[in-house]
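In the block that follows, a single chain appears as structure tokens, in the form predicted alone.
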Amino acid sequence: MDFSLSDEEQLFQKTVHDFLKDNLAPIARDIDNDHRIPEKLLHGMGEIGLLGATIPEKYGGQGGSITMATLGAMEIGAADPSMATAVYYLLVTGWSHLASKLGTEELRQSLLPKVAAGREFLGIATTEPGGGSDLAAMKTNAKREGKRLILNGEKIYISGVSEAKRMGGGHLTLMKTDPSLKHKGLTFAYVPINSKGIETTVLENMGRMGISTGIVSYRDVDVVKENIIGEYNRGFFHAMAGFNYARTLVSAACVGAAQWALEVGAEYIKRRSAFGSTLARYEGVSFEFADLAVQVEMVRNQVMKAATLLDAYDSGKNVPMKDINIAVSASKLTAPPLALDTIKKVMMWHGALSYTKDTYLEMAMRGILSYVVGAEGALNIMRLVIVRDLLGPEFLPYR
């Protein structure tokens, strides 16, 4: 598989790298401390085409590939390893891509240009208090009244609650529309956060401080037909397609953070001396560095494979869906734990210094943990997807 970048992708990567080096990396600590990504930064990300990487040009985007978006995620993960900006990016980029493919023309025209410009937020709302990965068991429901759906229920651990309320925007929300059909009776729709009947509560996280996480409660919320994503009662399958995009971008951001940590670690061990020699001369450190560098490169290639397969599928090529599912799940299974392990080991090279806020390492560890414990899909769910598509669904613990 050829992972070489086109001229357009190389230019995009350089443009993004240079912009983030000047505008994001210097304020990453401020974002963590202030619990907010500056809107000026988001507007700038919109101006260079980063937030609309995969949105068609007619709706204000770049009209680019998932590979381009993946490159952007890696750069963001390296510039702000707290993951806050990466979370914002992967949500608006991954889910706007799905909205541009399956949304109504009315929704595309009203929502996507603002998302691409960094002036409205778009996220995903599937997780509920009773569970996250078992979507078929969700309780949030919607009943038809004429051409509208009336939505009731509650979602939890939803990213971007405060951002959507402040900037405008909302979430692609999964709801049960035919309980008798289980996972085949779910519908996906865009629900603006400021709709009548919505209440929100913000939760306090241990990391990713620059973007909010909260609870969204729906009480008789009107969902107009123009906001339905794809087909009625096909929401589960549409959401799974969206998660393939989002999980690829999550994995890319984790690779970016791991690469950043390695570079920080390399500079430190080359100059820090102990017992008359730099740390880089001790094999206990340098061999560990070599192993991590190889593993990061391997996972980077895995993520690029997932992006390449998604692009091939989007372009109409005959790519088996199981190949995409395996590549994406393998990326999400390996990238967050590797990033966490890389950051932890670099912290150990730094010793007590890494336990202070004089480095970014501690906020990087806090942020990466969100993707290890389950955001955008638990690691064991990734294993189940791989088992299902390699061995067959009959070998799953549930059927």
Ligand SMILES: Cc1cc2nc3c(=O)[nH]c(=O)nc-3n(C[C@H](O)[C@H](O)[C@H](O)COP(=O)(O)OP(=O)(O)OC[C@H]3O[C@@H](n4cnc5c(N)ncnc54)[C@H](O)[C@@H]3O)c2cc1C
Second form
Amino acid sequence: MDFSLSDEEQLFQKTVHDFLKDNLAPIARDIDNDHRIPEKLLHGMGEIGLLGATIPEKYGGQGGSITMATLGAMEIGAADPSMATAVYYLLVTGWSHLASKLGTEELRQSLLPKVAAGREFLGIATTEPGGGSDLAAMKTNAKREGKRLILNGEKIYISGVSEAKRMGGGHLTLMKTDPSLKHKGLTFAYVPINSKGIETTVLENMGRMGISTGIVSYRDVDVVKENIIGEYNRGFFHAMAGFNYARTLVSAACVGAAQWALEVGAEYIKRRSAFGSTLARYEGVSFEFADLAVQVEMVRNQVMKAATLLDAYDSGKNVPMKDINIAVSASKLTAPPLALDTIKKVMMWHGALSYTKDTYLEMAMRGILSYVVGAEGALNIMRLVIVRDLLGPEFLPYR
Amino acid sequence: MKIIVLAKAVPEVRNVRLALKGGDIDRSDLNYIINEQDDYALEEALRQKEKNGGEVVVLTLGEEAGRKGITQMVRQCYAKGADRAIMALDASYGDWDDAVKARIASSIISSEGADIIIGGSQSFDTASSRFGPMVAELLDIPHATLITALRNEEGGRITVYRDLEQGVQEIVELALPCLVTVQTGINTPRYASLNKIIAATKKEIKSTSLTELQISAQQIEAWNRVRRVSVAFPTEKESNTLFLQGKPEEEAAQLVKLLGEKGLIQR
Ligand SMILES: Cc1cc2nc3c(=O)[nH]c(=O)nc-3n(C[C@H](O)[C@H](O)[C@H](O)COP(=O)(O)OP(=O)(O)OC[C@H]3O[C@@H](n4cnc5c(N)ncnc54)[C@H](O)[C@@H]3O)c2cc1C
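Coords for the form predicted together with the named molecule, given the form predicted alone:
Expanding to the full complex; the earlier chain stays at the top.
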């Protein structure tokens, strides 16, 4: 087992770090205030190959690995701990990875180059007003009509609604195509947000203000067959495969934010004094630092393991899906809460200063919470996956 | 147009606590990055190539012990667009004066041949500023230091701009072949893209040695006439932070007065 990064991974990480230090970290607060990621930044991220890092070169991408994309996510989470840029990045990167594997040739050619260049948005739409965890219970449905599907229904808490409307792009959308078959009757398809019959509403969030979430309603929306991802009625399984990529990147962004908070905290406790000594000399503080540093390292290793398994799987190696599911779910189960805990403790070391907007800590806390409450899958759902794959499906509560 | 870029890998000191060992800093655990000004030199070379065609060759000298980091730096140059690279590493590099390094570099450059040689005006770790001019003198070609812009002219000449004190700008014309050293403001270096990074790690780097260059230990000994005696950390200084006191408008007035006294602002 080798824990070191390859030469190209190291070089990519350093390039991304330098790019983000110059171009993202200085404007992270503006992104939160202005509720918008500047297009110039997205184009720059496209140029260095961050967006859609894994898209093959013939579709305008870079032909990188999930491990590289994961390193990118860590750097982005550290440079903009509000998570807004990380959300944009990981949706676009995770779901374009799936689209480049399972999309039709037409879709790959028309969509992926623009997504990789930071000129169109690509996200995911599975959650509905009736619930996000229980996907088989969804109501949004599509009827076959000739070569196309006619889509009706409503999705909610969908990230990137305004971005897709503004820049172009859309969402890989899960829809019921055969209600009698439950989760075996779902189809996954790309739906451009500017399609006829779509209406959107933007929700007001508490954090990660730089990227919108909203409601998308579909009324007799045409979905052409070229936009179907993978096989008809196999959408549930394709979406689950996609979640494994996206959740790995989410977890990486959280590790990046936790690492960032820890570094901010370390700088502060080495300088700030109370009762004649720096805070870092009080074990009440330094032991907390040590514990967090250890946990961040453990979770980072967990996330890197998930990325490594996904790369091995993609390159055709014989990796049991169960191992991937467990590694990814363990990452998504641990990384967001750890990031939240780290930020909270670092805030406490900062005292009142952390309650002002003079640090990025409050912004980071608001952003990370989105991944603790549910975005990209609720934590209990991660536990359910682990239960299913370790104890057996017969122990699932809903079976 | 063939351009040689003199690029040096220097220790990365961000988040690093430097230690001393023998008469030098302890380099065993250091990571290397491209010397900042050399990054601007590379960018200038790449822009010239993009405008006028030609080839960009990176030349780097360094310590054998730093091979991994130096190789990584060369790859970074490849990923940004350099066409070829020559690397000359030696175990005793750390003991050499600039005169030795300049002779080795000029020997490589004279067999390579180049229209323009571009380097940084200073390296971050030794800060002597002598290397570039020495190489030019050894090659018997004209040079200009600290340039802030470079324009290619008709008839085998270039024009370079140099910023002098008090905002005075000097414009100098040089006949090719020539050598220039650049300032950091000359351009904005690009970032490498992921696909170029992937390609760069597969590209060959030419390595040469003193033996191959037919340079003997005696020659090195004879050229090496300036030696580092030791390095040390400066003794800790008392902080000279000045706290201004008073109402905001009084503080502002004091600040303006102080900055004026120090010649930092003019009225
Ligand atoms: C900021 C943000 C952005 C989002 N962006 C998107 C997006 O782009 N696209 C998209 O499709 N969705 C998006 N979501 C929605 C997200 O996927 C859902 O929040 C998530 O799937 C959970 O669904 P829910 O919120 O409806 O909660 P529910 O499914 O109603 O779950 C509520 C609670 O019950 C728990 N629970 C549910 N079932 C069980 C069980 N069997 N056993 C134990 N506990 C259980 C859950 O863990 C959770 O704590 C986003 C969410 C947020 C907060």
